Structure formats: structure tokens, C-alpha cells
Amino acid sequence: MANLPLHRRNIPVSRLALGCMGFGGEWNQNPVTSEHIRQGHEAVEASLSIGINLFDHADIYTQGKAERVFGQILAERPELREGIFIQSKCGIRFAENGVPGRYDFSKEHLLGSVDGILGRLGIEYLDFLLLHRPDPLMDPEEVAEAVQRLKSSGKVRRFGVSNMSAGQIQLLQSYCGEPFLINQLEMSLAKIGWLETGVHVNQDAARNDVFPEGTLEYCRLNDIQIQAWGPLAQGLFSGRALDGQSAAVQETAGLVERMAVEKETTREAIVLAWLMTHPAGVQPVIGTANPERIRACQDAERIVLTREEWYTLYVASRGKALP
């Protein structure tokens, strides 16, 4: 079970979570169609048919339409909003009038963006709202009056954030009286930073990395889950053409499936077992909306990894034997 807190008659978040970045086809102002909402039902009907009950949406995905594609879901099936958990997020804005893109945590926006969110969910309140990526001109004050307004007012239940380092989340915490329980960051075979910059400790190779060294260490000492997006590295090694791919990817998938076969499963529940064997406790947020790939994932949170598998894929991943 994930770490995140247990609500309404002690429903247990979902080890899975289910990403609806997909719903609502192409990134641009066209109406939601029928079909939408049909291909909306499917997803989120074999995301349940598997134990999944966490659904998570950005105010950005498909510019909005994936957020309306689920309202309409709950619209017509009300009996589902109180047995699933809604989190959304908001913070990046998108190029306009001669702005470029950019992120913006100022308590207007924020305040704004969640009126927006809960319209087009058409829900009362969200379960979590996370911050999605780093402002760099953030006042953690500002942010810290939006949040506590938005507690207050019963908006919002929860926050957290996404793609953010250890001393950021630090930082707004300091300011912030309600916890921030979530970080989801970009984790899997296929992005590894997240174990190399604690591997490379004291080593040359460290120059390269990226990922915020501490970040894992501070989730895990101050109880915040840790999520995953892009866990299944876009079917990179459960299915995906491999023509031009690096060797090291080509052994990794090949790995994966002789895997799947000895333990009769499926290659998606073999990289998502991969990331949730870590004691990390990582919840994956599987960003597909096609039902058949969505149910290739229910093995995930029951199947078993030695030590030895579980180094064997990660090596085979970075394409080179550890320090």
C-alpha cells in the first residue's frame, strides 16, 4: 500500500496509479467528442477491473480536455468519486500573446487554477493537488497563503509537488503548515538518475549526473511518497520497435521478457515490479489510456524480484558495470 493517507471509511490508495495525460486525444482546442469520452470510459473501467482507485491529471493535459473527459466520466457514473482518489496538478502555464511558456506558483494563479481544475472535474474538492513544476520566481509565503487558503476553503485535501528537488520541497515546507506527502518525479529503466546519483558517491562519473543528489533520501525520511511518472519508459522495453535503440536498451528489453516468461506475466509488470521492489516504496503512475496495456500492469505489485534480478536489469540499463 502507498504511504499516502487513507480516506473516506479507510479506502487504501492503490499501489498503481493511473495517469489520464491521454484522455481527450490531440493537445489543442478542439471539443471533446463522444469518442473521448468513450475511450475515457474504457481506461478508467479496466484501471478499476485491477485495483487501481488513484487517477492523476494536470490542468495542462490535452489542454485541459482530460480533465473534462473525467468529469463527464463522473457525470455519468456519480457513484465513482467516492471510492477513487483525483489528484491534479497545476503550475505550468502555457505561450501566449508573445509570452513564452514558463511556471508560475503566484497564489493568483494557483487559487485560479484550481476553481479551473474543479470545473471541468466537476468535483468539489480535489484529493491532492500537487505543484508541477519548479517556479523559479516562487515566493514559498505566497504559495503558503494559496495552500492554506485553499485547505480552508476544502478545495483541496492534500498537496504535494512534482519534479522538485530536496531543498526546494525544504523550502516550501518551511513556510507551508500543511505537509507536502507527494513528490512525482520521472523514474524508470529507461531514467535512471534517480539510483546513479546515489551509486556515483565519491566517483568521477558524478560530474554527469543530474538528478538531485539527497532528493530520494529526504522523501523517504519525511514520509513523502514518492511517484513515478513515465514508468513504463513509453513501452520501451514491453513491446516497443527497437530498430536504432543502443544495445544497452536492446538487452534490457530482452531481459524483461525472458523474465515475464518465467514468472507468467507480462513485460509492463516486470519494469513496473522493478521500480516498486526498490524500498523506496515508488508508486507508478502509468500513462496510458489503452485498456489492454493498462491490465498488462496488474501483476505489478505481486510480483516478486530477487536482489540478483532486480541488479541484473538495472546494470543491463546503464550499459555498464557498477563502480
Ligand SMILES: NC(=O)c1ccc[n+]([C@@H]2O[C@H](COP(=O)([O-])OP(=O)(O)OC[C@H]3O[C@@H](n4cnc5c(N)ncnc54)[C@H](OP(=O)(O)O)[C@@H]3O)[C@@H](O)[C@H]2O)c1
Given for the second form:
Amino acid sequence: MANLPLHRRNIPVSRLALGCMGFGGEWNQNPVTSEHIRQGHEAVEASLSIGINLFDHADIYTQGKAERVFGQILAERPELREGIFIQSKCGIRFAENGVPGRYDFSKEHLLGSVDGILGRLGIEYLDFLLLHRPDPLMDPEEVAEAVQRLKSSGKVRRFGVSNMSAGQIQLLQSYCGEPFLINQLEMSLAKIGWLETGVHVNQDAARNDVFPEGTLEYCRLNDIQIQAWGPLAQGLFSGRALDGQSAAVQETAGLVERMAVEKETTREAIVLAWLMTHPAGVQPVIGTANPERIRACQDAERIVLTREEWYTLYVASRGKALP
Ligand SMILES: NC(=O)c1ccc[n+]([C@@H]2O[C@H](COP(=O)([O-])OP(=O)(O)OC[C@H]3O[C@@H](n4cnc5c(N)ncnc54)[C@H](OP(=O)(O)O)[C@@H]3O)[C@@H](O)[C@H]2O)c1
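Hand over the structure of the form predicted in complex with this ligand; the form predicted on its own is what we had up.
Every component of the complex follows; first up is the chain already shown.
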């Protein structure tokens, strides 16, 4: 794993993170309910019980309710703050007043977003702020100014990006004094573009690849922690109904189940271990708010897949032999 900085009395960041996108229920402007807070407490407790200390947010999740729920949890258990890492993201705007949903890395928007995030979470600082999705209109100089202001004001300790290619990170980094330490990307047994781009070099099949070539390598070379969003593939290989799914998905799900039985663990642990066995040191951001499913991920770090097991799952998930 790349080195996320040790932090606060040398507490290291956990290998798994909890994604809080499900906190607060539906994506709407309805008020947070006591049931949301109860569910949030359970998810946080289950996470802490398996050693998770990194919690991933974004200002848009459930339209701000996810951060409000988490803020309420911290208000009720203030002692938690110093032992955990809180990460949030900004830069995506909802549609409003006839203007479509869009991205916004303007200085004004980034600074205002962080104030909103800190207010909803009820905290003084974020451990990590990620720029959520690349804004085609981003002006790297302006982003650098915003980053500098957020850093010097103490509102954000460390920075990262999400869904960005190597070139986009390089562009931002060349203007920014602060290092971008994280890149959060969709990666799972169902989203294998990050591997396909690599194995398709010098192949016609490369024409269909969507994952930007060199991004994985750039992150590894520059000690940028790669975080995987959607790492459980929304349960596709760990218990979700498979009606109508492709033969490749069905076969992969069967293999995951068999390996889980053989290794006396859960299917979730196998699915995550497959990501974590890759030498890039991927940090999965699991998105379930279900305490049982969170606990089912506990073994992920302990399980080591052999080269043969890893390739068996990879080849099954791609649905055809490697070139
Ligand atoms: N950077 C980005 O652009 C981006 C985009 C999306 C998400 N994220 C982050 O990544 C986190 C994870 O993403 P994700 O939620 O897409 O990923 P995930 O961890 O792959 O999937 C979690 C979702 O799948 C459901 N699920 C898991 N196992 C299941 C099963 N066996 N049967 C039925 N449903 C099952 C969960 O429902 P239950 O809650 O009921 O278990 C939950 O809705 C999010 O919370 C968020 O923090 C980042």
C-alpha cells in the first residue's frame, strides 16, 4: 500500500474504509430522522469493531444528509473524532434553476463546499479532501489557490482526487504545492478496466478500453494511495440475486463462493482480498451500511490469494481467456 501519512499520535489509516454514501437514506432534502442516526451508529460501531478508522463522505451524498447523520453521531460520541480519519469530496453540483448537474472546481465553490462539509459534520477540520470528478473547466492555478487557502486555514489536512487520469493529476499537481495523496477509482471484480488497459497493450482490444493507460502506474510511482470505490460490486459476487446476469458473472460468483468455503471465510472477504492482493496496495471503500455485511468484510486483509486463485477470478470475470 502506498503510504497514507501516519497521523495523530501515530494512528495508521486502516486498510479498509467505510463509504458513507448510504447514510441518511434517500437522496432528497427531507430531514434526517432518528432512524437514520440509529442506523449510522450501528454502521460506525460495526466498522470500528473490525478496525476501520477511515470514513468516506462527499458533500452530495444523500444531498448532505450523510454528513449530517455522521455529524450527529460525532456529537453524541465526541471521543471518536481523534481516533478516526474523515474524508469528504466536493466539486460536483446538482442541477438547479434550469442549469444541469455539473462539475465546479472554481475557488469560490471549493472553499464554500468545505465550509458546508465542516458545518454538516460539526468538525473543525477534514483529514482528507478529494476533488470528486474532473471538471473540464478546471483552472489548475485557481485550484492551487483554493488548496493553499484550505491548508493554511487548517480546514483540510491532506488532499486527493477521485476518478482522475494520470494526466489530470499531473496537471493539477504541477500548480499545487500540496501533494495529492489519494486517487479514488471504481475498481472491483465487475469493473476490471484498471487491469484490462494493462493486458491490452499492443492488442486491438485496447480500442475499447476506458481506463486511462498509465494511471495505475503513475499513482504507484508517486505514492498516491489508490482507493477503490464500488469494491463489493454492489454485492454481485457476494449474495445479490443473479437473475439475468451474464455467464461470466455467474461463473465468477460461483468461484467466489467456492473459495470462501475452502478458506472458511465470507464471499465479501474473497471479493475484497482479490483487490487487495494486487501489489498496488488498493484500499477498498466498502459502501454497505448493513452492520452484518460490514463485519463480513473483516477477513479481507487476512486472506491472501495465490497467483493461480487471483487469475482464476480475473479470467472468469472478463469472460474470456487472456490474450
Ligand atoms: N468517488 C466516486 O465517484 C464514488 C462513487 C460512488 C461511491 N463512492 C464511495 O464508495 C463507496 C462504495 O461504493 P458502492 O456503494 O458503490 O460500493 P459497494 O461497496 O460495491 O456496494 C455497496 C452497495 O451494494 C449493496 N450490497 C452489497 N452486498 C450486497 C448483497 N449481498 N446483496 C444486496 N446488496 C448488496 C449495499 O447495500 P446494503 O447497504 O444494503 O448492504 C450497498 O448499497 C460509497 O459509499 C462511497 O463512499 C465513490
